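Presented below, as structure tokens, is a lone chain in the form predicted on its own.
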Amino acid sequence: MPGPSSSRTPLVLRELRWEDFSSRRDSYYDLYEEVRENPGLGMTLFRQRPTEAEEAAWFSRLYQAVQQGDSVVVVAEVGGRAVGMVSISGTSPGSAGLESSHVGVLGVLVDRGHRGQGVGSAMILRALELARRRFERVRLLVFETNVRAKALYERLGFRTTGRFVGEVKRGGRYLDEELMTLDLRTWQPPPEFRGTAPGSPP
């Protein structure tokens, strides 16, 4: 079944694989070039690009958390290549035993050439469905200026519950971040999104 990314190439949603590391590393590294072209890009980055060893360590921790059931990850694949990833993880490493362990933090990254095609919304929907097994609430941070992303999150059921003023300093510019939350205990996929997430269940 064709997915939202293309009428010709199906979009498949699947679980995280170890061999996804290289494409996810490259996608993250590309953000550093993209932010030079667009300083308002709605992604928080490290001041210095992480080394490959640091990225490998991060990916290893994520992969292990998925295997242990502490994180939910959905990967979008088009034409045999991973083009996006959504993760919902605990509020901090080893958070399973904390009083905040019922809260998951959502992160999403779609490769530049596949944005605006429904890839992100399809991944988020699948991740939220899977996250019900592990979390009761999900939260995220979004740049106040990222109107397009905020509109999508609101359509999916997230609501703004706070704001961090000047949370990001990029060059000489301060950017606000909004906190958005979703209660998974009562959440249902909005009618407009039902039946839109293609691929086999991860």
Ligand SMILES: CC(C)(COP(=O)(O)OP(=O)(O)OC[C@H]1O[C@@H](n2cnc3c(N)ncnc32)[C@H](O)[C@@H]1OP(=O)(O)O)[C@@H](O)C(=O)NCCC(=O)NCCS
The other form holds:
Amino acid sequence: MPGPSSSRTPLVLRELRWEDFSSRRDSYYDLYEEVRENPGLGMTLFRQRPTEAEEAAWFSRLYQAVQQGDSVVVVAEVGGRAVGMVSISGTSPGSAGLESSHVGVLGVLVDRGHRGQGVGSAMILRALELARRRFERVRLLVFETNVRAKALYERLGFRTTGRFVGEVKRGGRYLDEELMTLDLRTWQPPPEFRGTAPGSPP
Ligand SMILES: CC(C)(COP(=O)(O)OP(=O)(O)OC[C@H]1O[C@@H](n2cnc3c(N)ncnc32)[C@H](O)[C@@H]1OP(=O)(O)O)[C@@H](O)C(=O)NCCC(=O)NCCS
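Please show me the structure of the same protein in the form predicted in complex with the ligand, now that we have looked at it in the form predicted on its own.
Everything in the complex follows now, all chains and molecules, and the chain you saw is the first one.
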């Protein structure tokens, strides 16, 4: 799903490909460098960096879920390189038959060096539009301290609907996460984003 260049960067939004594995693994591994510089980094990490095999298993599950129509994934490319990904997936593996199967859980990561340039919002918008075919509601967890990300989600239409106290334990410190939700049945792309995502109608 290629789109026109944005004014700042030539951004292409597309579906997940099998060859995205190495860039998505490296992107996740890079968070382990980042969290050393920024202990408040707003992503929940595994205590031990996952092995290549674990990463491959995760990617393979995600890829399969996309093929089966159980996950929606949008990848952002800049200059022919994948620089970010958003996924909206069922609440747990094999959740397709559950009474909660109308709920999708959103996860997003933009590579360092490509943040603050509209990549995240463009990807999330596209993913929400696609997710309407599969889910009725979307939820995400965001660190209470991640004010920039929270502001972005709010601009896109998410609202804070709950709080997980002490959900993350990092370096002996407990961090709260906020639950943000969006009802896809009534959601409309906010006016400031309408027509801004690459490939969206003018
Ligand atoms: C949060 C994230 C996905 C947003 O994607 P992005 O491409 O940086 O966002 P956009 O450029 O589309 O939008 C920028 C807005 O995002 C917010 N933002 C959040 N984190 C940001 C960051 N690290 N750098 C720049 N902007 C950030 C700001 O509110 C900004 O709004 P502004 O334009 O009014 O300043 C991305 O910054 C990221 O991956 N951050 C690190 C991991 C993380 O915090 N993930 C959230 C998990 S819930």
